[in-house]
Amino acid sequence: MQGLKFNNQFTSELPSDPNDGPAERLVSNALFARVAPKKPTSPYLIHYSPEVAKKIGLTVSECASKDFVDLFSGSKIMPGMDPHATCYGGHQFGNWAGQLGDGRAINLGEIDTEEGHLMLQLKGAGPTPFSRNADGFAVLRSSLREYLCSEAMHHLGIRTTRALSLVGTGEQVMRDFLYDGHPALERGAVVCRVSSSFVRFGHFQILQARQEIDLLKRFTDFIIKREYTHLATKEKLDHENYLAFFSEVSERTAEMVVNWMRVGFVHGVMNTDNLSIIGETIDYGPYGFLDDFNPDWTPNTTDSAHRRYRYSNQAGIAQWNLMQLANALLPLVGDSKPFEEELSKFAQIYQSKWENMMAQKLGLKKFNESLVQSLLTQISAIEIDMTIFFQRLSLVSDADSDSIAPLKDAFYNQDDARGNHGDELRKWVKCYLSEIRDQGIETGKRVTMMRETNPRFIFRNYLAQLAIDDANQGDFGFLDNLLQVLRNPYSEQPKSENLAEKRPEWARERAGCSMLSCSS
């Protein structure tokens, strides 16, 4: 592994706990354990992303060595690595839980490349001591939604970490998928996840809780200088600078929630240990993508009762969540009347962007909010899928004997398409078109605006299963060949028009198709 030179300035710059290994503790003034990965019995490769392995400097020889299986499964630590948990704390469903920290993540070391720092992290490598009872590990069934999943997302151009490589473990491990009484043995997987961070909200929450106020400093001035260099305009930063640092944070988070909202994606746990200080998307457990246009689904079966974490209300959790960040920060500040302006800018700012997006996912040069209101009622209304839906959008024109012909795609049940609603549809799509020979856009214009805002492809739900049926048979075709067609989201691929296909009927309650537990 020629490529990968390690410097890593997290260990290095920052205190870590006294003590080593994966007994569970509380850890204080520290942020970090050093433990290492427990060795698996019989590794082996089930896929790896070309892309991020140019990326961090490794060749195609080398991911195809025993080496590679061996240092992205946790068995062997080559030098330079400096294996570590991290510390951090967190709402979860907006209740104070105290300490969590990495329960099942062991990074393995910060590398150099081209682009800058990244850090790579291997998730269900073993217990830490974080682990908060549990075994640390991970099954195959939850390590491929998160190995696909962040490489799709990318490729839909929203934020994320990103998937080296998915690597069985040879083991068996015991789950509760259901939550259910009911636990059986599954297949053990490793995921190698990689991000110039993986610094959460939590991480801040924990310091300021535990009233570490000088090393909260500390590790805000390595934040900002590590992960927002361009901020550091001083020697010795000072509240402008902290303020400065909350701003495009706050941003950065607006910005993620927005495109999750345009390609309706569902995160399912938005607990502040599970929100990225860099804007990335971040843990990938309990989530989804809607089928059918439905704002109040959430994919936790935990959140089921309340959906505190549904599609419609993630914008206002990520502004909670940033609420608890600025917590956190006050005591760098002083004051919590500026961290108030950041919040309520927070509010503005996403829904610009959201408005922005939308008008683009309309393929209108202006947002027209009676004519989006008007249209998000309706398909809320009946059960029409999100994706295909504004895919066929762009189709409509006045050329059409029936204004929806296009769209019947999208019904899940065709007679909605007859009916009276159907009919509301109609005088929707005619103001639509209608409006857009207001706004003077060119048809080639909009239907190219459209395609690149709305996918044609997304990582759906049941393709998920899917891959996950075939995985435990130790078949992985149709793992590869999902992952190829979700890194062209926005192309006509018509040897894999199946895979754009909605949900079939098999799919709608199904375990890990319709919902999900944190279980994995």
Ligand code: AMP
Given for the second form:
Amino acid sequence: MQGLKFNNQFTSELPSDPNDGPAERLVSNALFARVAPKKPTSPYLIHYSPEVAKKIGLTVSECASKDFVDLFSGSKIMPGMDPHATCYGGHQFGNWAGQLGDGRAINLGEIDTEEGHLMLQLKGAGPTPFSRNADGFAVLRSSLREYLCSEAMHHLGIRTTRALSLVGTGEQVMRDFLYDGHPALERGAVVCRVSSSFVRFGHFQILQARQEIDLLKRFTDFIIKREYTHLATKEKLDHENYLAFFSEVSERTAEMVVNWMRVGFVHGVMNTDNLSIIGETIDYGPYGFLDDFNPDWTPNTTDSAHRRYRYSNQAGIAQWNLMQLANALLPLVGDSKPFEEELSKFAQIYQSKWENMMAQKLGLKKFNESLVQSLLTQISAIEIDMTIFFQRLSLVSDADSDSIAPLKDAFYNQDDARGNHGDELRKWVKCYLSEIRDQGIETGKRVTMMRETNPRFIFRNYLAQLAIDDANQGDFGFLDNLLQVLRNPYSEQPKSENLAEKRPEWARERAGCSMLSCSS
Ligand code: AMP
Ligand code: MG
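Could you present the same protein in the form predicted together with the named molecule, rather than the form predicted alone shown above?
Once more the chain from above appears, this time first in line as the rest of the complex follows.
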């Protein structure tokens, strides 16, 4: 592993807890505690990402070595690594939860690469001071979902943490998958995640909540200098820099959520401890992709009563979370007014990014509000597959005897295409085609724009479940196949078109496909 050059700025520049080890405790006046991963009995490689391996400077033969499995299962620590878990707090489902922290994530250390620094983090490698009553481990089911989805999101063009490897631990982990009082043993696994920073809004919140204001300033300065270098315009950072920082975090968050909306991604647990300070999608738990376009949908059964984190609520929640971040940064600025302005700017920026995105989804030069709103109302009234619908929309033309013929595959119930809903949609297509003419859009250009905006392959919930079913039997072929396909989500892939099909009937109500608990 000669390519891995550790340069641990987080642990060398920021204060640590005076004690090491996983004993459960409150960690104050410190950003982290040193803790080693727990050695698994018989780790084995399930999959790795050659792209991410290359990015961090590993060769193919290094990835095939026993050392690779040992290092990325937590079996072995190499010189230069400085394993630690970080301390953060957060609002969970709108309520302040106090100290949370990396309960089952252990940062191994930061490496320097040609493109900048990257932190390597094991998820599921054993208890830390922040594990509270849980075990610090992760099951294969949830680790596979994180591994595949973070790679899929990256290739969809959405900022996200990446994943280097998925390693089985050889251990069994007890989980109550459905939270229905039937715990069972499942295969354990560890994902190695990669990002320049795993810092969340909650890292700032806990310092403010504890009134550790000197440390809050020191930490914010560290993050700006390290992750927002272009904003560190002075030797001593001041309120201008802190506001510029907040403004850019808001902008990146808006961009990220607009992208989620574009592909139908629902995060599922947008607690403030699950929002990244660098605007990356982080912590893949009970997330899901919309099959039929239902703006009220959330995959997370824990949230089924209030649907706080449903598809259509994600922008509002992002803003709410930013407000909590603003509260945390307030002591550094001393005046809430500029934060209020930034928060209302968030709403405008989000709206304008969302309008651009919707225009591109439709292949339009200019957003047309009534056209878009009437479409969204129509496709949410019946079961229409979001991904297939926008794919096929590039094919509609005046030449067809039935203008919605190219869209029929998107209907879950063909009766809807024949009845009133079909007629409404025909009217809408007519307006759409006339708008295209009015905006003077050439067909070729429209089709290209739509194909680049609307993915053909998303990581559908039922595909994840099929990969999990196989993996639990020790068969990782489908996982590999799926990842290959998801690396090119906008291209036609004739041999794999079955993976672009809409959710089959068997998956409609099956746990893992239509609903997920936080059990992971
Ligand atoms: P989440 O909402 O899943 O991102 O997790 C919320 C908090 O629970 C974080 O502090 C996690 O580190 C912690 N957590 C979740 N699962 C486990 C586990 N199996 N062991 C220890 N801590 C966990
Ligand atoms: Mg989390």
